[in-house]
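Single chain ahead, written as structure tokens, the form predicted on its own.
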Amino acid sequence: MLSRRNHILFIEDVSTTYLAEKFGTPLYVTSKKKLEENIEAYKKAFSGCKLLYAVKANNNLAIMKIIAKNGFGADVFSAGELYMALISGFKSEDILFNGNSKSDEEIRIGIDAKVKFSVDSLDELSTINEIAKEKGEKVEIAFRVNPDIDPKTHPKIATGLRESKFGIQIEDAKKAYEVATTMDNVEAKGIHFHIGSQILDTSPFVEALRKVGKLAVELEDIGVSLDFIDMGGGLGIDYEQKGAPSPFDLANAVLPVFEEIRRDLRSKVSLWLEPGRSIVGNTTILLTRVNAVKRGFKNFVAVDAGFNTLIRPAMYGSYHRVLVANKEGEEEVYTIVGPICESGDILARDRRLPRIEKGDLIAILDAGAYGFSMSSQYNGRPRCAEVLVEGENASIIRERETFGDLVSRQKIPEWLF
């Protein structure tokens, strides 16, 4: 995806300096080739399984359309994500509406769209049943089960621990399914679990799947016939070039366990997965221009992208590789900082990079997951543009916002004048 030609960084066959000049900075740039490679890897590794793309990772419509055309379903976490999934081409029957705090209005929208629900609580179960009854519908559901597994990742993205806000404790799950069997307008068809994100060890997936497999056997004993077990997403990527498991590594770890589970069940259950980061994370770079270099206790490089553009380093202490896109040469140690009025607006600390000057172009790598989708207009900064590259071609897939976008939905009451 990335190469150097006459010291200039290229993404596919397009110069990053050309992209920055044509489209401005900050700028997210995605490689279609890399995206399709990641999609194909999952399709080969998990042939026969249902793959749902986790829309929260990257909700750009062009990127989602490519994924949908490759036969993926979608995991959505809000009515907004459901809307974007549908207009991107995902089929409603292949969409799972996840989330721990769905509003009544979101539930109505989901039922009207005829999607499946991952139910997070008994309160939500009752609400779905009541609304479905009003509409004369029967809704297929799974319960999100919390298996109490340590995914060995950052605490803020560990979602399957006992103290997590997500899901029903696994020891309480059987009772929840029993309640569902008494309701006329819901039908329990699956079990859903998700243990975390950026997981670099396949063993927690195996441990969680074994726990859920035992639950599946118990559910058959009370008359619940399952169609699927959804093990969520969470596979990590190689941000630090220290190695990361591939989809094939994950498949080799979990598919034998899943086959053992299937042998213990009477129902013909299938395995579902929800990859997000590992589909889009390493497809994209963030280009940002150097506004100033300040030398002192540290050599600070101030760029035009901050945590308003890429929040992961500030929120999680995340590491992203950084390159000087427009040159190579003798190196110094720099800390890359953004323009936001917060001390925590640091994108990369103490990196050895070619000597940097005002006007240079910095590339932040592996920015395709939870990049633009978590960006904001903080400090009155319009959100940046996104570009898709294929070979020598580059096309805008999201326009850069203007100052007008900052205030377009605001109103000043007449009585203030």
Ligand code: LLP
Contents of the next structure:
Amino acid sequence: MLSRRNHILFIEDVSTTYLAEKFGTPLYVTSKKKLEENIEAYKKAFSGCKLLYAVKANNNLAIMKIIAKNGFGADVFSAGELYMALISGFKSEDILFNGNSKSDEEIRIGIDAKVKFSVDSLDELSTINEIAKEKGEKVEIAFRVNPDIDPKTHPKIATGLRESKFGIQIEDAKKAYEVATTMDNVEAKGIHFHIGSQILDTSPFVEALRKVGKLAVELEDIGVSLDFIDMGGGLGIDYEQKGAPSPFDLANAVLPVFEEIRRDLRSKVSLWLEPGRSIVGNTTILLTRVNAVKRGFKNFVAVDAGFNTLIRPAMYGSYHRVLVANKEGEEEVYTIVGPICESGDILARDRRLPRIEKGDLIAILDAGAYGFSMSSQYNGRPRCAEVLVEGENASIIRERETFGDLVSRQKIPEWLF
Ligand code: LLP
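Mind pulling up the form predicted together with the ligand next to the form predicted on its own we just looked at?
Now the full complex is given, and it begins with the chain already shown.
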């Protein structure tokens, strides 16, 4: 998806310098081709399984439209994500409403939209049952179970450990399903788990699936007949160019185990997955302009994107590759920092890059997952624009916010005048 032509970085057949001039910076730029390759890889590796795209990773409507058109369902984590998923073409029967703290209002919206629910607590179960009763509906559910597995990833994105806030402990899960069987307006159809994100080893997935497979057998004994086991998302991508498992590697590791589980069950259960990062992560670059270079004890390059635009380095210490987009040449060591008034606003530390000057263009790679979707207006900075590239064409898929957007929902009470 990326190449150099006359020293200039191109994404597909569009020059990054042209994109920055035409649309301004900071700018997220996504390659449609790369996105379709990732989608294809998952569809091939997991044919016969159901794939739900994790909307939280990137909720741009155009990007979601491409994913929905390819037959994916959606994992949504809020009524807002549900709203965006429906607009972009995901079918309600292919949507799973996840979340550990859904409001009654969100549950109502989900039931009206006729989506399935991943239930995180017994409180949520009763609420769904009550609201479904009011509406004369029967809601299909899975419980989010916590299999107590160490995914060996960053602690802030590990979700399957016992101390995690997500899900019902696996040893308490059978009891929860028993409670569900006594209710008239919910029907337990699945088991859901998600052990964490940016996981670079397939063995925690296998371990978790085995544990959940045992639970599935026990559930059949109490009369629960399952349609699906949803193993969540979490497959990592190769941010550091040190290697990462592909969807095929994940399939080779988990599908044989899933076949064993199927053999042990009477019901015809299918495997669901919820990839986010591994669908969109490496499809997108973030273009950012150099406002100033400061040489001294450290060489700082101050750019126009900060943790308001891409929070991952500041929040998780994440590594993103950085390129100078408008030239190549002799290298120096630079630390790339944003415009935010906090010392933690560092995008990349101590990188060898061609000599940088004010006005140069920097590309931050692998910014398609949890990039724009986690961005903010901190320090009074409107959120940036997004562009989709296909071959030689580039179209805006999200307009840059304006100063008006910073204040559009604010009110100064009359009595202050
Ligand atoms: N399913 C559930 C229930 C999830 O909570 C998540 C991600 C996914 C699927 C998708 O996981 P993925 O395939 O993208 O790893 N902001 C962090 C990542 C947070 C992940 C939250 N849950 C980051 O930038 O690394």
